[in-house]
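Single chain ahead, by itself, as structure tokens, in the form predicted on its own.
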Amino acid sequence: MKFTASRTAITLWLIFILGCSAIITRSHFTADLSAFLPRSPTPAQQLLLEQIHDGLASRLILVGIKGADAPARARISKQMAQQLRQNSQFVSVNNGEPVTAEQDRAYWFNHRYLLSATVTPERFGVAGLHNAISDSIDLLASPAGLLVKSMLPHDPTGEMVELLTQFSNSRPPALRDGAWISHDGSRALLLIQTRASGADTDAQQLAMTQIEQAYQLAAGTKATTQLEMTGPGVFSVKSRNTIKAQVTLLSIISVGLIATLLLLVYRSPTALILGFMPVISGALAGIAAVSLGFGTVHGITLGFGTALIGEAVDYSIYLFVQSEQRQHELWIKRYWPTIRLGVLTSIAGFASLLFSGFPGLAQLGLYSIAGLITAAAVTRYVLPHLLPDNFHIHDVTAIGIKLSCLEQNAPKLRWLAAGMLLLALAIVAKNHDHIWDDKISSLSPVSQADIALDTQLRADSGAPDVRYLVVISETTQEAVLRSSEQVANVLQTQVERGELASFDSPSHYLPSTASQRTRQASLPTAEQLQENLTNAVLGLPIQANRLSPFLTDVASARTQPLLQLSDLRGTSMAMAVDALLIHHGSDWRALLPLTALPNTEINAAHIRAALHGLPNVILVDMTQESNQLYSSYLHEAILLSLGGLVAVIALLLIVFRSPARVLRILAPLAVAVITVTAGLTLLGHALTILHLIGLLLVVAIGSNYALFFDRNTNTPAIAPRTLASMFFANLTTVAGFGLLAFSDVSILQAMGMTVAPGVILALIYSAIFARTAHAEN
């Protein structure tokens, strides 16, 4: 019967491991921050999510070429652009070359009477024509004289000049040797839009690879230049690679460190190998559970998996060290209930995260629960069956006896601990208003060097750095374009008042059908225009008969088809309209990005006041929105953590039915959490969501220590082997989490800096605040 139970347990475990492995091989891993954004966002948050996932800015890759001289950089830029334009992965590749200039000019010129906002009945009356033609003649003496002169017979009212002025609000980079250059002339610049969304990390990585290949082909094998890339997609790829490299490196070091430590303790390679079985099982179960539950696994969750090594290995340590020789049944009877209760308290704490509206937080909760349950279950139900008949480890009783001496004297430090607690409380109280970092940038794994490069290239290339957006929502394309025109009129007033430098609008490139019809209707008949023109040129240095092409063009414009979205195809404006005019489900949305004057901030209150009363129009501050989003995220996480604490208290009350006993168990954990919080504050670290998760882990891991130290005054003292097992478990946990403190990824570093000192303090405080056993014991 015993053999059958053993074989059944091992078989089920192997099937489970194979199943988890199969799921993981089909899992998708990501590293972008969208996993830490809410499932049910507000309209503004929804816009933020869409922009992060698929907005124009998210699909831009900014490229810089440094080194060599300007002609060499320009040559490489042109050759790269030529090759990349033939690649269907890229929607557009701009480096200043006039690739679409002819199409753009044709679009503006052929549709100037539908596009120009100055087309009114008055403009084509005698007085209007006289003034417009007079202005065009004045321009003949300006730097634009050659252009105006060539167009004058067809466009004496200057509609083309009006359009060129309107579209020249965005200043492109300067040209040198036929390619864009940075302000200081040290870089050639390219602005590349990928077809894939910025959230598709795999596609962004492929795009980066193709850009690098194009550069290497253009620069040659003896390149003296350097390729630089930045943008949201590049950040996602770099973050994923950084986290992956860090997790891999730290996992190897962590496993090596813990293995060395356990080998010194066990003096048995067999025990070492078997001791990692619960860890591996728990990690696989955690990743598989997250993959099944969420569809994707975030890199931070994998980092968390590295840390779990430090906790999950505790269970096998307890089994090996606490067991007398081959007396595993006795261990199960004496110690398993305590370990099981420790696992349950951890689950109660982490279960609250499952209710988070933020997938990233819920992932960590699910990973922890699945991983800990599996590790504990494998330790209890599988590991004893895997132990060979001659299994034994080095006797650590001597170490346990020394620890017993320390444990018996630990209560003498209660006054010192109380003083530490008061000091920590004072630090927390003094700094309570800035303990938490409520900016979402605190979660970003992007390095400061990459951020600085992005800022530099963005400023050089004039790429959109969208912070303020006016968002208009309607049910049809026509309605949203008409609203865009109304908003554009309001914003133009703000430009003239000096509140804004400029703004963009989809209606600039594609006016509403109503506006196009109104402008078309403003054009007089051929006979009327001929008569008006004859009178209008009186006194001007031009004859009416020289403007006969103008009569022909206006007559043609009166009946030409109205502009459609498809007419923009092949022009540089197609990309702009694609980004600014969004069809989402049954709704249409127009985005009007605002540009501030140099070295000034946009006064959002003034803009909102100007837009007040316009239906379905909102001004969104993307930076403020993202920070508010993270702030609510952090607030929710704190509430959920408190909910987890309540669940832990309820569980312990149900088990022990003694509030005083529950208080004794939780007191050392609370003191450890407060002390770590104060310590991080003193070191200048504002707490993030990952610090909070770390504090939860301190409670989860520390609860095992507190439960082992929990006893009545008439119960025996803790056995030396039990003390030794807690000591070794604590060392492995500190080794696992402590390594994270040296990570280059700030979010992993935060967890390491929180958990490593926290579990040490939890063990020490548990010993200090434990009730003293009878002397005879």
Contents of the next structure:
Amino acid sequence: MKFTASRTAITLWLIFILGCSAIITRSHFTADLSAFLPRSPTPAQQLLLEQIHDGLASRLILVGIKGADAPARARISKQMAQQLRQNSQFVSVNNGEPVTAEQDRAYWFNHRYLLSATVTPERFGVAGLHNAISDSIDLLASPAGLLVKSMLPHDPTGEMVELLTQFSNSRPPALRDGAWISHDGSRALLLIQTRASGADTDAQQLAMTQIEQAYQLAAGTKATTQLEMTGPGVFSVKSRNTIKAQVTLLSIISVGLIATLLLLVYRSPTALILGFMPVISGALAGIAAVSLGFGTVHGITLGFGTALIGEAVDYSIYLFVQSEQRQHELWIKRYWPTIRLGVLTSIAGFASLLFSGFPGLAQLGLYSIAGLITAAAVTRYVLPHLLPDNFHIHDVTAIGIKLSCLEQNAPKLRWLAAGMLLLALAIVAKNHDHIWDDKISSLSPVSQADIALDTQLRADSGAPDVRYLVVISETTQEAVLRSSEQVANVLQTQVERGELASFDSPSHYLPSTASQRTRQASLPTAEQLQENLTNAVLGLPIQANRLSPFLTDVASARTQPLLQLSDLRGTSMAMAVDALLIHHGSDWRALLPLTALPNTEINAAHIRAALHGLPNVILVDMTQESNQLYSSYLHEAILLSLGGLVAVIALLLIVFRSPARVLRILAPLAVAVITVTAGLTLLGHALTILHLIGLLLVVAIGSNYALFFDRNTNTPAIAPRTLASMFFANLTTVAGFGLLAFSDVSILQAMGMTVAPGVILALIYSAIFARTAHAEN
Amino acid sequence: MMLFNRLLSIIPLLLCSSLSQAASWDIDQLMHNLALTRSGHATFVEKKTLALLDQPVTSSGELLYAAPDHLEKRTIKPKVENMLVDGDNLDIERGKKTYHLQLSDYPELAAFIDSIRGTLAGDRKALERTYQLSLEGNAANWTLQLIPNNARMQQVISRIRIMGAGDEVRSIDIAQTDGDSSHMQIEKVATP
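Could you drop in the structure for the form predicted together with the partner chain? We only have the form predicted on its own so far.
Let's see the whole complex now, leading with the same chain.
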């Protein structure tokens, strides 16, 4: 009967592990911030998410080529661009070569009478023509005259010049040897737009590989140049790789460290291997659960896995150290209820995170619940069956007795502890208004060096750094374009008033049908124009007969078919319109990005006031929106953690039915949490959501210690073996989390810095306060 | 007045050529002298003759130069206009509007501006990228002729002739392939 039970348990466990592994091999892993941004109700936040996932800026890769000399860099840039342009993964590859210049020019020139806002009936009357032609003649005398000379017979009113003025606001990088270079001339620059969205990390990684390959091919093997890449997609790929590499490295080191520690304690390789079974099972179950529940697994969740090794290994330590030789039945009877309560307490604490609207947080909640339940269940139901008959570990009673001495002396420290608590409380109270960091950038796993390179390349290439967007929503393309034209008029006034450097609008490239019709209707008939022109050139040094191409062009513009979206195909503006004019379900949306004047910030209030009264038009500050979003989730997380605390208290009250006892159990944990918070604040760390999770973990792990120390007056003094088990469990936890504190990835570092000191304090405070409570009883 | 100046300027030349070897005067020597001028301020009068127009258009204003590649042309008549060239960037301000152009986007305009900038900077290499150079006259009264050396430029410009005295540029004549031409007279503004 017993034999069957053990076989059943082991078989079920193996099937479970295989199942989890199968799920994990099909899982997707991400590392971008978007996983931390949930679906949210406001239109601005919805837009923010879409832009982060799929916006123009999210699909941009900025490439720099450093080293060698300018001609070599330009040659590499051109060869790379040529190869990448043939790849359908890339929507556009821009390095200053005039690939679409001909098409762009033809689009503007052939449709100038539909595109130019200056086309009005007055402009084609006698006076209007006279003034416009007179201006054009003045322009001939200027240095730019060389450019307009050949166009003048076709375009004496200068519509082309008008269009150029409107759209020459942005300043592309300088050219050298036929390719873009940076301001300081040290780099060749390329701006690449991927077809895949920035949130598709796998596709971004593929794009990066292809850029790398094109570079290798162009630069050759003996290259003295270096390739640099940046952009949101590159950041996602890099952080995913960094997190993966760090998690792998830290896992190996922490497993090695914990294994060495345990080997020293157990002096039995079998015990060591068996001791890791619950940990591995828990980690696999956690990742599989998150993968099933969320579709993708975030890198932070993986980092958390490393940390969990430190906690889940405790259960097997308790089993091995606490149970007398081969008396696992007795251990199950005497100690399992305490451990089970510890696991339940942790679950109660973490369950609240499942309700978070913040997927990153919900992932951590699900991960820890699945991981802890599995690790504990494997320890309880599978591990005893796996132990061989001759299983034994080194007797640790000697260490336990030494610890007992320490424990008996611990209460002497209670005044010191009380003093520290008061100090910690004072620090927390003094800094209470800036303990939390509510900027989303605090979560970013991107390194400072990468951010610096990004800033540099962005400044050099004039790539959009989309912070302010005017967003217009309508139900038809025509309506949204008409509204864009109105907004563009308002924004143009703001440009003239010096509030803005420039702005972009889809209506620049594709005017509404209404505007195109109006402009077409402004053009006079051939006879009328001929007559007006003859009168208009009177007094000007030009003969009307020289302008006959103008008459032909206007005549054909009068019957020209109106511009459609498809007419932009093959021009560089197609990409711009694709990003600025979005068809979303039954909704049409226009985005008008604003550019600030150099070294100034846009005054959002002024722009909002100017746009006031226009229906369905909003100004979105992407940076502020994302910070606000994060800040609201931070507050939600704090509330949820408090909810978790209430759940823990409720659970303990139901089990013990004694408020005093529950207070005794929780007091050392609360003190540990406050001390760690004060310590971090004192060291100048503003707390993020990951610190908060760390504090929750301190409570979850610490509750085990507190429960072991907790006892009624009639129970005997704590056994030396139990003390030893807690000491070892604590050491392994500190080893696991302590390593995270040395990570370059700020989010992992945050968790390590919180948990490692927190669990040490939780153990010490539990010893100090438990004894005091005992004496009082 | 002009004639008088020229006569005066011949005197040191006569002294010069009698004292040293006349053979040392060449394009390199001219470029070297021009390169010594790090900045300059002058007035200009420009007359353009265009087939399209019945009569030539005349403009005038100021020129400012700072080595190696900053050039400003402030037209005052017939309309206030400011042209600023810095490296590859060309800004033209007319009334309320500013046009930003990249010289590299307009090779003809770039070659044209570089003929002036290259001469002022004494940058023979830059000039020879686009033009074949030939020099006539002497240090006190020289004529530098630039003939485009590539087919693309030859379609636009047939010849540029720059005349000067010592390290000063006095006039620039441009003959375009289509028969249009321009003549710019430059006069140095004495710097205090």
